[in-house]
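Starting off, we have a lone chain in the form predicted on its own, written out as structure tokens.
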Amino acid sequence: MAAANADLLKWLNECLARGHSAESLTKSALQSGWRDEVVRAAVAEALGHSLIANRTPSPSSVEKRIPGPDLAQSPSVLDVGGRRIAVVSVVKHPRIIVFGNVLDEAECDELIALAQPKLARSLTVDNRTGGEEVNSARTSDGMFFDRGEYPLCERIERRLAALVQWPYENGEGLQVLRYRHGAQYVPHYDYFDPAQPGTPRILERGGQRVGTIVMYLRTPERGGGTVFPDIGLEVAPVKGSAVFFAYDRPHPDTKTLHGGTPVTLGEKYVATKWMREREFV
């Protein structure tokens, strides 16, 4: 990832600090000629500092329950209903987990047959209001199904609850989303800011996001793995294979900043599975 340009850096956390969104510093600098890569690199490091500034991180001596697969002997095979998957790799802080084999190429094909119809432009949470908004930091396009609606998405999203230990029902509806040519979302957060004021209204529906699952659906030519620029990981989007991480409190001290570099040849593909604390109505 490209240095943060400092000069930019400074302009983000003053406005950060006014209460200015990320999402809307990102578009105007984008706007004013910033370079893509520097606006990823400063916004990624003007966001981490100014959730370090305004929150206290928890305890690091208070345990919080998450998901996560049980690698105590240090397995190379889950066997999770029948289904072999592999454990290709695993960082213990932050606690980010390659599967291999998790969907079958029929399975990847089917489920974006099922979602192509319904793609469009993707949407990321409005931290205002709780609802939601395009955002220019995210230019993919993609879709929500409901949990279950689909045998293929309940016998995948159940796959997916046994693997990691989380209960069924703690979980979101898959998204699927497509990566075009140029295509990318730039480093960010899964759980929700406790600082913005939309957030106690999405936290109604099963509390915090504690989990993440992606898969991928189709491999790109070039481009388009998911990067964690904390810890210097690069994930390939192969097709049939995740990346699990969880996150015990809505921090970057959990160090689970991601993202999804720019597809430059061909088209990705990617289900997302977001877990909660509680049940997901």
Ligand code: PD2
Contents of the next structure:
Amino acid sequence: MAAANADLLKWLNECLARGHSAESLTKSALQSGWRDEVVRAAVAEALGHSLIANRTPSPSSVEKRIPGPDLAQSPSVLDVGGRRIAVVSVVKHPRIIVFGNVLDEAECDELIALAQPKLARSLTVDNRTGGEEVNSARTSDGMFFDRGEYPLCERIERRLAALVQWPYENGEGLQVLRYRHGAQYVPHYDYFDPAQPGTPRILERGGQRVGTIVMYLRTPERGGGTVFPDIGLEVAPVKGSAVFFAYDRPHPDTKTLHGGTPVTLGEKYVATKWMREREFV
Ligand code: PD2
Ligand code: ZN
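For the form predicted together with this ligand instead of the form predicted on its own, what are the coordinates?
Below, the chain from earlier opens the complete complex, with every other chain and molecule after it.
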């Protein structure tokens, strides 16, 4: 991809901070004669680093900003840094969007391979059989990358930041989960429960979580859908696709209760990206 031009980038950041949409700025830049690939690179970069979340809200600001793509024109495909990401399904409340073609096959496989050494440590041996099995009451095995730990992580993280128009710096590192036969993730909320004594400590690192992207890295043959019980939605865990949802406050009213149904055949891998209100440190 072409490098972002510094002047163009500066202008984009200023305009984004003043509240202009990425779409209108792209149009203006193209009309001013900037080359298509330079504009795309700069917009992707600006959205990744943008000052959007650091904008000082006006005293009368009514809605809290949350991550999310610009779907005002009902696009079926979003061009994110030259990648064509499909908008497969949209739910208005809760804000849930299913995307296709977020990752390609090689990226999914490479992420699993990079995660494997740390996941291996959490293998459990079944006392009765001596085999490696998952206790169905237990959740999946997981590991965290640091943000930008590998070039692949950074590339994906910048793509996601541009996709949902939320600063790269506000993202936690990617989490990879492996679900073997019988594994599941019981329904939960991803935000931190304000009633828990440990929550203030957690919030020091960037505030609340405000959005989640679950990317499917390996498709199980059966089971393993991501469910949203409040609205009766089940998202099929198809490799390369992702489900995004956002929540403007840590409250069940957001209807973002969600879980992973048991994998009944094959193995499921996901990578999860959580977005915070502010820079995650
Ligand atoms: O793997 C899933 O489907 C899933 C379901 C619920 C992942 C998460 N939550 C998560 O990573 O938070
Ligand atoms: Zn979750």
